[in-house]
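Given as structure tokens, the chain that follows is alone and in the form predicted alone.
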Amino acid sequence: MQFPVRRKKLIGSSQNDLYDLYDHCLQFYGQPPLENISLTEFETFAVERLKLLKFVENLGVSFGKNSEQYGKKLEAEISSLNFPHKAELSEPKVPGGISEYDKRRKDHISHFILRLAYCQTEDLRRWFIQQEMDLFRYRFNYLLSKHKADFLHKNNLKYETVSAEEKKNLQDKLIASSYGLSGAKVQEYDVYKVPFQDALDLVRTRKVYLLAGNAYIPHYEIVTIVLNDFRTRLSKALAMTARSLPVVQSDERLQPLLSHLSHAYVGQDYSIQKNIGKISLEQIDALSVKSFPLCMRHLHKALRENHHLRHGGRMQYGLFLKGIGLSLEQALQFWRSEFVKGKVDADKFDKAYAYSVRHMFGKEGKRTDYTPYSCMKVILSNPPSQGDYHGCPFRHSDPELLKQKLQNYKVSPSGINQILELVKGMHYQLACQKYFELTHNVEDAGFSLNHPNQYFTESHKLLSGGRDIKKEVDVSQKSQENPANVPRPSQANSKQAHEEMGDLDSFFQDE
């Protein structure tokens, strides 16, 4: 993906260029963007299409890929994202929404900034292509014949549509060789001739008719070779991505932007404005039990147990605590009645440790309102050691180290397997949504979880009907809550918020 070399190119690209490029609603994205785009757009674009991939992962889980139900919801999210979704470039746009041809376009950019986010590790290469595959199914299922056949054509995939003289002398062959084709489908139906090497996967399951060559693929299966080929070329095409990122990153622009992105977060704002005072620090203890998400009621636990917790812990969970409601006051009596429990005296602490307190809470240093981690951050950022108690357990944590835990907590065999099923999937954010179910004794619980914070939420509401928690606010907790001047960033981050975050870092380094 090296821009700077097609940037000659770009200025002699007219309109028709760009309208060529987008003539077809799918793409297997062999072509980088030619075009300039604002740093605006540039974010906008990224964080819009992350929504979309995040939704994918979590409706993949919650159901069958070829449900009727998978189908509506996604089709809804890609419409209300303005991404495409109709197969003529010519359609009228609905009033007061974009063109086709717009959304074909963020389609496109949108994609190639995610490759420079997600080619940096294996994971997010892994996550990366798996979402992308999901999506290109479903859109690839979505068109009409002629229109597959046309991205075929567009993409050299040689496959040819087998004529309706040939499919009546093969029909008997080809019924009993693929499994669910009848008579009448056969008919109705196209059947795709492609040469046997590119579809080893149905001919080592049985599934095709072998013919001279060729084998003889049903409408319903020819998404497999055109995905196997979509994977191909997106693995290859993210390796070369990430050896040319050290350029990329070299633009002092974009490094923070791309840095942020592989672990964004893209749903609500938890920050302590909204939530300040809203519990007393007798109210912990139960809470950490019935609406704390693991990776807190681990860090709580550590933290009385220990009377200690190393910097990463101090962040996580301090930021989450804040953002669920502990003032300024709360939280430095918290920290300090625990810490003078252990090894640090009140004038250490003190000295040590108070001003980290202050400065998450935006009163020293710059004197920004830092925000609570998301689930992203949380997983895929500064991963715990020995004697280290942040992170995610469902990512972090040895799966029988996990099953123990969970056992303790109560959680039944089954859901345990449940949980484990999806840690072993990799999907870290769904085995917690499930864990809340499982602990709240609810089938559904009707969000899409993204932030341990949004777990605490949405566990209040449902433990309490909705209502806030109640406690006595005091005069100097009042007058905390007066949200005015205070400075908060932006969730999709930019270099300045970057900085920051490091900036905190370094006031955390004290064991």
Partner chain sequence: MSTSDYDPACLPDLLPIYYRRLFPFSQYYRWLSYGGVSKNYFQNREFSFTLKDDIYVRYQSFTTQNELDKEIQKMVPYKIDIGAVYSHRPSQHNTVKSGTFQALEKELVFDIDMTDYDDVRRCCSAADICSKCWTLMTIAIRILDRALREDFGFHHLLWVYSGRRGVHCWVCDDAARKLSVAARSAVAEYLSLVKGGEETARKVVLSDPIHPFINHSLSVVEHYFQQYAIVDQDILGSKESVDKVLALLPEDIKKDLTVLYKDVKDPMKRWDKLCNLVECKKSTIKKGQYFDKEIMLQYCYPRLDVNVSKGVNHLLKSPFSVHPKTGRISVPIDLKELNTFDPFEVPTISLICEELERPRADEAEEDDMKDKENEQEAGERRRIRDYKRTSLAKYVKVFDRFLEAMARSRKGEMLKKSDLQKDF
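Since the one above is the form predicted alone, can you give the form predicted in complex with the partner chain too?
Partners and other molecules have been left off, which leaves just the chain.
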């Protein structure tokens, strides 16, 4: 793999060659860029792509990836950050703006730079691949049919199609498996047949017909197969990049930049424990009511009532407690005293569960210091099943049951309605923020919630007099003014994105 800082070897190549490289607005990023660029451009390109990817991440939590709002907002952001989305290279340049060609070049180069920053750990890779995939999916779907076909052709992607006879035999089953497929469509358009391993997104959501290990994919779902290809290639590429990384890191101009880029994604992850031991175990019950986000309050209550929590709950709650400052000794005492009240005797606890607590603190096994889960992680991974109490109540509870619980916790009826509206719109973190506002009696939380430990820190700050407490203005009046509408999701979303971008920019201003 070659890096942008190497010598250019394009002596004698014509402008046309370069033109060909970028003749499609979308690419698989198979070939690394082969030119010299300035450090400024290196930095700017990387930062802007990172902004775009973070935007993609936040958007995906608040809006369905196929929804109209998602598309509109993403298009706007792509445009404003000067990334390519126009199909034709020759489209006229906006006066004073950047040409489509230059946008495509930026797309190409910035992707490869971010590979350097995001190849090092499993977590970083996973994050990078996820956002790049979401971005790719949007851009591919946005293409016209002929451009899609062009793309497949250009990248040598040939997928096996199903014979007309087989289509006829399976017609009913195909129609029943794929939303939007009709008899006419089955006959007229191609249906692709790939091993199920190449269409996992469709398999996972059961949106495809499976027979004998093959997935039968209608033409309009081809993006899924292409995405799968994209993911496989990118995953392999990142593994290879990681191997060559030491060479790159030895370049002193690049090392600080790359390091900032990968830390910028993480932001505040509460992995470094502050205030260890400042909280005593006796305070936890009271704190769970006053300062814990709903998910942790729920977990704590379940633990107290059942004297037990399953693995998912132990992880989510245990790491949160570590994040608020519990020491390992305190944690062991906390879990042991509770479990012992249940069916587990002290001996068994020491043998079976203590190991897992020490594991969380990085004292066993891989000795990784596990970081407390962010809201994103809680909402998107490991949904709870029967007997579980983890997850995000705004995301994973029945609205009815959520309402009852909030009533039990003495939240006002109008407040509950606002929360339920936010939940309906899938704005789970905003719903939790609203819960914060209602339980702390403030009009505005004053922060963008993305981490349970952040909720705790902010609550603690507020209750210990770090901020002014504003009296709750007539909330019922307010909610009447915005009857069916969600109060301020779009503002908060961009506010959140801006705040994080603010952090990102300041990293580079310090240089």
